[in-house]
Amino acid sequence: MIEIKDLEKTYAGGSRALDHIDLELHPGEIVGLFGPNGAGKTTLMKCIFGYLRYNGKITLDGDPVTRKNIARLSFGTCEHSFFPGITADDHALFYRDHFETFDERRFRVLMDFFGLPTDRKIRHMSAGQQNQFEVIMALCQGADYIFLDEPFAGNDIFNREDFYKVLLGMLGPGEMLMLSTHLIEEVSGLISRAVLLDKGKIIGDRQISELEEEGTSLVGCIKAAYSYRPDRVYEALDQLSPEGQ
């Protein structure tokens, strides 16, 4: 389990993107980080991975996060991680030298799927390919946690329609995968928790399955903890229209 209590991060300047944050994650979950952009989703990955110094404390099952345990978590991040000037091939031989863990299998298998070069050196692949080789390089390190920042850039509906399937067959039992995406309709049927922040805030943590039993949808949920308001749609066009100048 990752244990996270009283996470803050303040950057320079006073701007804070995490108040006070307490969250659990466990084996076999799928959560959705949701939020409006600036909420703080991928400043709370980061601080997890301890690419950001922060206040509070974040474990893995009981210990801190180091160089003797982060093996267990990997990271897809739509800031990209890979190495450009070298092929698909290449990244595999480095992962296999790095990572006990790491599926082959799996990695062949997602390399065609997504119809990916191997032999190509990264850089020379298209934006929407760069995301997709970041994402299968996270989910073949053979990590425990996996923590996906916007994955499906530049991919169409039908890649990722398809690609949903997948990762839901994929998935071992104690695999958690948590997804940082703004796509909330796609992956209502994906996901088994979804976590909501805002100006750094935790404003909701729900299962999916008591949101059924509800008879809420997730878009439902996710409007109501930020007070959607759809009639300022109608505001904003009544000031624009010739009528209202």
Second form
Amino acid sequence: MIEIKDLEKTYAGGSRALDHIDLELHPGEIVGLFGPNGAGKTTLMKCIFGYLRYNGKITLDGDPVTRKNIARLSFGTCEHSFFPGITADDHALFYRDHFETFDERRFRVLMDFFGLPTDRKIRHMSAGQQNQFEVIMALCQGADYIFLDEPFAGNDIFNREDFYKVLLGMLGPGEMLMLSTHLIEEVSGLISRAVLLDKGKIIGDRQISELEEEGTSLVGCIKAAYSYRPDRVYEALDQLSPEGQ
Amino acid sequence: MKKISSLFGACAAESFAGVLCVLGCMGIVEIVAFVLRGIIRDAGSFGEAAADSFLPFICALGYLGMFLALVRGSGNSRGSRYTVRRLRVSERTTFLVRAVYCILCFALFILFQAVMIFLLAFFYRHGRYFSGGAEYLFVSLRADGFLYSIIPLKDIWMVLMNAACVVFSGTAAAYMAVLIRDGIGPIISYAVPVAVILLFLMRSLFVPFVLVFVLLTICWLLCLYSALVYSGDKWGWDRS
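Could you present the same protein in the form predicted in complex with the partner chain, rather than the form predicted on its own shown above?
Up next: the whole complex, starting with the chain shown before.
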């Protein structure tokens, strides 16, 4: 289990990205991490990996996340974490050398699924293909806890929907997946839990089964949590109209 | 060892295209320069020494290009750092792997220069001794094309100087790449590797040999120390 206690992150200049975050992530969960831009989703993930310094405590099965156990976590990010100058096959070789649990079979299946070339340098792939490759590497590392930050950018709806189905069938019972995305409706059938962030604070943490029992949709829950104001659209249009000037 | 070698390969793949590009450009520029040099000398409008004087500048330009190519690449892309930092290889080892790669690239550059000088001298031999010098790597040919000497013994200190500069510059490039990758450090941190490369460029031009060598050594030690302390600092590189 990943346990986050009283996590705080303040960037240079004083802006507080995370504010007293307490969170537990359990094996087998598929967690959706939602929030508007700047809510702190990416910062939270980077803190878990130790890419950013923070105040607070993050443990993995009771131990701090260090170089000794960080291979149990994998990270797929829209900033990309691959080597642009080498091919997909070479990435597989590299991962095999460095991660004992690298899942070669999963790698081949997913490469086939997305139809990605294995012998082309990653920098020569399209932006959508690069994002797909990023997700593949995160899923194939053999990590127990998989974090995907905006993984589906640049992918068409058919690829995404099919991939959700493959993902559901592929993940083992001990694998935890945390997904940061704005595609709330699309992933609502995939995730088992939704964590809502706003201005660095957790403003909601709901099990999808609970929402289903209440008869509430995920989108409805999120709109309520963020005090969504549909009238702001009309306000803006009114101001833009000739009468509003 | 297998892990280190695969890391070395991944780092090398990031910037090797840039290194080859620099070597290619240098080859073209030097061929043009040698042809011009021949024309100038044959025309007799300038002295031979004057015609030769711009060759070290061309080499220095290539060295600067190599430095920039290595700083820009050498496995320090913003993305791949996330992967590298998830490996069971320490940051310090990663830095040293990159430094070794950069040193080998500079050595390749010097070797390339030697080969270029040799080939150009061979194809451009005239009635007298030909002596071409790429930053003190000497190749001399006699009129009949017979190889007179490569790196004459009297220039052994210059050869050592070259070797030292290769090591210093490689370390400086790797260090600067790390600083730029992480976007951290005060300006003074950048000053050390910049000083190394500037001193290298000046070493054959204006400044006395011993002074440059001493300054280079001091800069290199500072550079290495600060890189090792920095990379062994602690988990998490973010300074904000």
